[in-house]
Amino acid sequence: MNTSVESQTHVEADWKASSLAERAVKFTLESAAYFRDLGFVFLEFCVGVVRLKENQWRYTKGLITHQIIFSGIDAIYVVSVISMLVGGVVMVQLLSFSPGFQTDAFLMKVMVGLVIKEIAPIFCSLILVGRSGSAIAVELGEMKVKRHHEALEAMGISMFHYFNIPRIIGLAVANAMLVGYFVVMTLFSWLLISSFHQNIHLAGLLDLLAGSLSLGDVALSAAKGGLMGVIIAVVCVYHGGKVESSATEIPQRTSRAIVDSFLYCFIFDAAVSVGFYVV
């Protein structure tokens, strides 16, 4: 009896181990295929931009401008509010931690670097995902369901030139611009709050900011924002393009596009920061 029970237990354990191994292999293969497809979308974008002809550039340029306006200019209000709040919170924390921080160059340099190189790109990318990334996935998914892409191709209009390239370039440019604007508004909020504090001299604070701020930091932040915009656009274009024929696929793909965009932006930001500071 005991031998039979032990044998059955071993069989169940082997079956579970085999099932876990199969799931691990399946997950690995699916993940590899997923990243391969994302790489193909980005590679197709690079090749498409290089081969873009003059007559194709005419309407593509207008679509890029429209995308920059929607993703960048129309998001200024949201970015202004968030950047001012972030700057205000940071300044309040600085004042509570060190009332005489305007004489502490090291502390100021740390906080300026944190806001410019880390907080600004991440916050702007999160805003971009919520406003534009989701819209791209929904728009492309709806076009696939309603077969609008077939109508465009029948008229000789490349879906890739009409939709993919403008979205990827537009989000990259818009996010880089938003990051720069975020930095400016954050520093402005610091000066605004400091002007109401008796123990802070604005002239000394400006000198400290000038010594802590460098064009290299701003350029790195804008570059990170632009590359995160590319990541968001590629992921959302891919998921929107995977919608086949059912409208129920649109919210599923949109949800996954948003989550994946968040995840990959954080991973990219961490990788760049580690590479910049450690390597």
Second form
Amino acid sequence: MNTSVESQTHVEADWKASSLAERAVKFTLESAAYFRDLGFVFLEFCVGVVRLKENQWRYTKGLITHQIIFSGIDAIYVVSVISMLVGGVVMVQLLSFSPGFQTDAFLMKVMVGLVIKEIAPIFCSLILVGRSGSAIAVELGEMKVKRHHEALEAMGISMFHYFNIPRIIGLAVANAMLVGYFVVMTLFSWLLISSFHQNIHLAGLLDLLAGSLSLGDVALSAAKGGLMGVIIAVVCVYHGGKVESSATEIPQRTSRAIVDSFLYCFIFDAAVSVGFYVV
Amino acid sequence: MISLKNVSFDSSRGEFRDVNFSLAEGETAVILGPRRSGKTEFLQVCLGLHPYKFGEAFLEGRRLSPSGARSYGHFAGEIGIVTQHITLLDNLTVAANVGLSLSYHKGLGGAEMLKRVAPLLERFGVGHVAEKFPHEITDSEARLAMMARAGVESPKLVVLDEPTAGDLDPAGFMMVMDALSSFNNEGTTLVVATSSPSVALIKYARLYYLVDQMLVPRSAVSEVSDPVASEFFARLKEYRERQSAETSPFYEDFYSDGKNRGRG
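Can I get the form predicted together with the partner chain as well, since the one above is the form predicted alone?
Let's see the whole complex now, leading with the same chain.
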């Protein structure tokens, strides 16, 4: 108890003693090192994919399929419910502003742009982080604590090839698929509401939708989701792999992986939106 | 096969100096010593995984770099390694764990892999748990499965770190000892590090004891004034006497001929 109090006091004293500039420099250096490490994980992934031999690919494909089933197919239920609720709520809100909005092309473009291009990839990524990203960080951390990497290495199997490559590819494909479901189920929710709402004419809504939503928009949204899947997987395998020998490191690293994944997905989404639609 | 000449290396217990050790093909060496006496580091020096300062270390005629920069991956298919911790992958069945290297490197499908692995599982006494997952089997079955995994590519050398560690019941212990003897009978070179005196009863084994940061052959232990070592070998002697008198049913199956044939 005394030791922990002393240690805390020591940390506080150090914190007070260091100037703002020192802290800023330290933070910058640590952040640079962190992004460099994440970059190395991605680079190692690219090199690893190229270097996988035919037999190893055969086995890895099975692992990728397994990951896609867990992250993409098993999440259909959650994504369907959330997408219908989100799509429905957005439509109900627009109806409250403008009861005849199905004739308003501008409002329809706002709804499509907001839900299909922005909310769909972000929500799917949040679901992916919660379901799969956390699981990956915990699983990898536990494997490190249990020294499974030593057993794999002894069999000539790289931990990176065995664990990380299928996770990164699997999450990218799964998230692109989830965005696709999200879009389909959102459109379904709109059609469902319109069929029950007396102020909305289904034919008019479909006409406006056809004019506001292109296949390219859906493809771009799915591509954004796929890249967010890569970001989530890279961040989560990095933090899971950073666990050394203590089980207490697993929750610490997992929570960091989740928060960082959220943050980088939002930053990426903003950067793409600004780059693609504004610049 | 393994040769250390005047090797010095650091361990968690301090610096080991002038360690000399040699093991020819087909021989078995048992490295005895209490927990945290440096056994794992010694095994790692033998494999080139741990740095050493002075002397020379050879594995299969090749000089090992003092940097200890090798990784476990260097030995794939050549040396079987059984680590101290249970390292079966949780999401694979026992059979898939044992045949993982065959599936991964050689692209063997499930049925073909099982066909290759089944006799090995039977040989190590874990055929009945082939389709179970690691959390569904006992510690001794997991250790036996790890031994089967180490032997799946018929390596010339198998290195085992604390093969009887964990929660082994007497039957499980006997099964592990049988598995060790199975390697021995196949002519595989075996290095076993253990803190359990009873493992020293393995047939034809050359015994060494790690004491005071030295590797002492069994024959020279009396020259070392270490109370732990003395008590250890006194206990070992007692085991052997009980065994030869056939008063202990515990080891009867293992020593079916009723004689202690160890060379130590």
